[in-house]
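Take a look at this one chain, the form predicted alone, written out in structure tokens.
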Amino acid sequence: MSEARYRSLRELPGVHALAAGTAMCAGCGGLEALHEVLDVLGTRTVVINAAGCMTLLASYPFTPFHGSWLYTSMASAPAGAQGVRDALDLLRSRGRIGADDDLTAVVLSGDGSAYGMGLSATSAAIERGLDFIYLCYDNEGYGNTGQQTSAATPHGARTPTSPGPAGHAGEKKDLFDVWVAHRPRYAATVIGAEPLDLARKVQRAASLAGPRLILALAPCPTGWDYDPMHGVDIGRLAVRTGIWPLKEYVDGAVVHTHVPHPRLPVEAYLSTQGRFRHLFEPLRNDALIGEIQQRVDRYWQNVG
């Protein structure tokens, strides 16, 4: 894309920064959750950007983003922002900049990323009391190179690597949790199909320092195999299912800021995905979904 054609894109009345120049998928829940959580943290701010596939954003040297942005190997983002961190600080120490100058380091990451190969990077981060945001966006699974297996893929899902007609044996990884058991100065789960939920978290840890996780449960069409219009839909009944719980930890403290009642049988959200396609045909697994239910089942309970 040109200069001069990106430059007027932007400068389309209505058209958000993030609308000029990607080239994502049709119906991206990352890309969606990134639009709000951007929105709300305005363009102070300078994306550390996790090899994954919000990467595909940038076309060098342009990128859609109103603030900063760089790149970083997929294990290696929390180390960058520790150095972009650093680097402000010491212009601000200088007098170089002031404080209407400074920026917010934010960490974009994939679940490749932040629930694997960057996992060390960003526990090390958080010990450190790293002044940051890592924003997750969680499509359970590597999405950029074909939806292969990741720590995100949730118990049943059906992979291009999970050996097996009845789809991924082991379990998602509770990132949210390994978070909490850092004691950070905050962490909340989110996802796009729920706006304000998600706009009033982001501004929650945007008025505090030190390590802040915003989790984002990421639909994927290409992945999860479904429409993409039915994007939002598929979001909504992830958190009224009980699949994806709407949670913040601050002060100590975890709470739940929103409780699904009545709470839908989960088939209402596996049935929307062909990648749980096996789990209803050519014949219903109802052990299976039943396994998967008594999962969501139990979690409720504990948390009642």
Ligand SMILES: Cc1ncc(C[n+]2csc(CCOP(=O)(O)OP(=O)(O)O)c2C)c(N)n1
Given for the second form:
Amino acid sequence: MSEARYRSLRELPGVHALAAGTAMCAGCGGLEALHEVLDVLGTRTVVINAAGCMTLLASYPFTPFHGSWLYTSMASAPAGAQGVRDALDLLRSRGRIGADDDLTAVVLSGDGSAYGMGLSATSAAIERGLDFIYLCYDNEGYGNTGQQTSAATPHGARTPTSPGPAGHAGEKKDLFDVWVAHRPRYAATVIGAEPLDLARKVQRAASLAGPRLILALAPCPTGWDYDPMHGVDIGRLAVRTGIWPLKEYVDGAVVHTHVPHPRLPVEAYLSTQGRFRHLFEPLRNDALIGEIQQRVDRYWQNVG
Amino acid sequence: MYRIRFHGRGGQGIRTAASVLGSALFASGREVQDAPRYGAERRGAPMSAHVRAGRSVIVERGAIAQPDLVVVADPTLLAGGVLQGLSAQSVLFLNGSEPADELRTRLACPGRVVTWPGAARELEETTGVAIGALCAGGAARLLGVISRTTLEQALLAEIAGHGSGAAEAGRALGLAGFDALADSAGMVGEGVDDPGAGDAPPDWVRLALDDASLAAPDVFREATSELVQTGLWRTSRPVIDAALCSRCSWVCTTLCPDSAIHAKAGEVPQIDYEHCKGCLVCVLACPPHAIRALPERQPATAGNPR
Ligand SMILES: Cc1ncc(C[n+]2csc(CCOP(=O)(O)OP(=O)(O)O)c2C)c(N)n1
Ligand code: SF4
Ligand code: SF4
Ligand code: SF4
Ligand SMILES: [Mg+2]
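Could you present the same protein in the form predicted in complex with the ligand, rather than the form predicted alone shown above?
What follows is the whole complex; the chain from before opens it.
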């Protein structure tokens, strides 16, 4: 590939494309990822936002965006992106706007939408080859309504709807693999705490056309129950414990952009968050911690 | 009926404070209403919580406009209209240690004012969610109708969900707050009775539909969120020590979730205190530890960064 590539953090854009003054919680990891993504994409975007925490970004008359923003129901942001793309294409084909005035359609959705209600619309949009970028900020629950369990909630995490002594009994859906099974133009996992890796992936996505999907793990102080100041550490631990693999799918192959070595034990990550507190007190639940460790070990055994 | 209004920020445990006080009043034989009130904003933003306690079913609804007791979680909140509705009979209780008479004069507060007495002044150093338990304990003593044991049980029950460590810390702080205000016990009196008690239910009120251009208006200006001073959310203030800063501004400007740090290449970055929410992510992320966290104690004024 011959496109430009950030070589170091130093080269990242110094000018922010997302303004301050939003209603997101102090220390929101989703907001961190979003501004890092938009800093690379620039301001010539239309953000199509599925209902979730981030729809509070633009609450009339205030907006942090320099470009346009459109609010959709939880299930239909990719359909909204189709409408925006079609409208822009029509304007271009009729000569009403030139290439310089074109905009990038960017879907912004939480995991509740991306892994659940919005998955069918996403699947159809990839199938149609829609030219758009999809950003999911994955805070592993229905954050806006109080962090109820979603299809992205990890096994063992306690949520208001999985309150028992073992937390959530289900499994986190592998959305990246679901996306990749559609053979999109590009897909990647990122995290705001690794900004260079994130920026390179967004830069690559921006250089391509067609369906490009980005999945950002989004540490959430409110839903995960930790002091906001630890957000970046927790993000880095998600990567260093191997819980959040950083990878990309391009030209038909999945490549890990970072292989943690040595891999830290998962409890280094789990013990930082109140949603996993029941694994450590009043009694340590070695069986469940071991089970979570095994899942991660198995994942990395299968990485080439 | 007692009307108690708490003022704090999301993350200071104020919703829990109202639940603790409400539970304790309920256990003391009162009918109770307890409701937190948030805007669209998330954790960190100023919020309030409203507790009513009466001797019969409470009909009055909504935010408390004429409180008998206002509880304020820290001095920075005094800038934000917390005095609203206070009368000569009401009491303002601040989690702070400025002498009460000085504060009363400075604020031109019509009601009586309570702060921590000198011997308990270290209580105001409490941070985070624990502030709620402390304020609940102080408020319980000021009402004078809640026993120490009842308060203790309410603290343990309402904080239990946050883990055993938090519940234990909350219990200790709540009781410390209760004990510290012994000299002001029972200072708050009950306000007027519930004016709605015994009323027939009201007729339906029909609201006319708004035109779509009003109900779903377009915004044509860019980046208007900069008009919102999220700096008011802050309880801790990050301060960059220029002598220690190694001018690697791509680190802090990128990792600040709120785009609240700006830098020109090679210069010490500037923190935008109008908008910095005080999450302190930058404090831990700065490689040479050049950013310190100071308590945000001063009320916002022209001279102080907010
Ligand atoms: C069809 C539908 N069901 C429920 C809701 C209520 N609702 C609004 S936001 C939200 C949570 C969305 O979760 P997620 O997509 O993960 O975003 P987050 O809130 O975590 O940012 C829910 C359930 C809705 N808007 N639409
Ligand atoms: S609940 Fe979590 S994702 Fe939502 S705004 Fe707060 S920190 Fe961000
Ligand atoms: S990260 Fe720390 S040392 Fe680097 S520019 Fe920011 S304040 Fe200065
Ligand atoms: S504390 Fe630091 S990281 Fe947090 S909003 Fe303020 S400047 Fe940004
Ligand atoms: Mg979510």
